[in-house]
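One chain comes next, on its own, written as structure tokens: the form predicted on its own.
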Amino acid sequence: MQTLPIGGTNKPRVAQLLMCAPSAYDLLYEINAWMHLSNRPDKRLAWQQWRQLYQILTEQVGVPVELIEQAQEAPDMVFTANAGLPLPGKRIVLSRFRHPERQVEEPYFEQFFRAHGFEVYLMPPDCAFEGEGDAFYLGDLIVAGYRKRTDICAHRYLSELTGLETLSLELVDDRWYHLDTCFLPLGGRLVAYYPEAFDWYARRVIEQHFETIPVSPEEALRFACNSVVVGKHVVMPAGCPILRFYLEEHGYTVYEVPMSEFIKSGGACKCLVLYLLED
């Protein structure tokens, strides 16, 4: 496999974001521990929460947002973080979803990125990978989760493709089924994370490689780690005052958005956003 020329900075900059308005958002199946058909989202309230997130990102944080239209048969397509893993230079490794319910999203995302001039890379067959939901490109390394939604074979592919080290972190709690639900890169080597989502070895790896802000169980359950970071701005789910305090102590400007209707499907702010990086 040819290795892509990837830069060595540990501070990749976000050029814009990809979002998907919740025109067909709903809860029609159960594929994670948060989803219950008896507790479906209020669609009107979901629209209000999504719109508030969009407005904060575009008007207060000031980052451009690209939109993809939601397919009617893809109720979870609003969670664009799972579309793939973007790399600098308009490149993206597309996701290969584990569950058939989400596999219907794949051709729509592939068509979108090809139409927008991205160089598209596909995971090998039978190797599940759920994009930025389970992997973060940090410039000089990739941090990736596995077991719940992504197979560890995807980590090997990412390393071979980019020539970068991939830190493999095992997720052990069904409630934190994607890395972005329990691990929040904040820039440089600073991260917030919920330790109990990981096995003992992954916790040791995180502590050895990063300066960490542990997240409490109560705020982890409010999806505190599932926040959007753009420079020194953090947009996070409402109701996480402890993490907010630590972020502000580190010089971040913090915005809160109610995310109740998306948490019902197992997602929040970051799940609704895909980082598209500068060249």
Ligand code: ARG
Given for the second form:
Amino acid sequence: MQTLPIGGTNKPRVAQLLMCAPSAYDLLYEINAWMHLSNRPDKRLAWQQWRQLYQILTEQVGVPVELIEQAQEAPDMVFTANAGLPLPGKRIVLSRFRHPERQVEEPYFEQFFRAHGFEVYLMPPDCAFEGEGDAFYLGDLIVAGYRKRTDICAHRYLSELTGLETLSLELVDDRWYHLDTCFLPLGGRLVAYYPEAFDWYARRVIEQHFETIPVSPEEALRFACNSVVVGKHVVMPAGCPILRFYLEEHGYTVYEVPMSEFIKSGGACKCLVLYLLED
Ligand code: ARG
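Can you swap the form predicted on its own for the form predicted in complex with this ligand?
Let us now look at the entire complex, which starts with that chain.
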């Protein structure tokens, strides 16, 4: 396989975000522990929450946001973090969703990235991968979760493609089924994470590689780790004062957005955003 000439010590910088306004957002199936057909989102409130996130990102954080239109038959397409894993130089490794309910999104994202001039890479067949939901590109290494939505073969593919080491972290609790629900890279070697979401070995690997801020069970359940980080700005789900306190101590400017209607579907701020990197 061709290896991409990327890597080195350059820290990835977010140039733009990709978001999808919730015009067809709904809860029509149950594919994670948060989703219950008996607890569907209030669509008006979901719009308000999404808009508030969009406005904070564009107006207060000041990062450009690209939009993709939501397909009618894809109620979860708002969670653009799952589109794929962008790499520097307008490249993206597209997702291959675990569940057929979300596989319908794949052609829309593929078409979008091709139309926007991205070089598109596909996972090998039968190798599930859910993009930035389960993998973070940190410049000199990739950190990736597996078992729930992403198969470990995807990690091997990412390493072969980029020439970078992939730290593979096993997720052991169905409530934290994507890495971005329990692991928050904050820049440099600083991360916040919820230890109970990982097996003991993954916790050891995280502690060995990073300076860590542990997240409490109460705040993990409010999706504290599912925050958007752009430089020294963090946009986080409302109701996580302890993590907020630590972040402010570390010099971050923090914004809060209520995310109740997306948490019903198992997502919050970060799931609604895909980081598009500088070249
Ligand atoms: N309902 C969606 C699913 O189960 C939520 C996805 C959340 N995305 C994320 N990056 N954690 O697939």
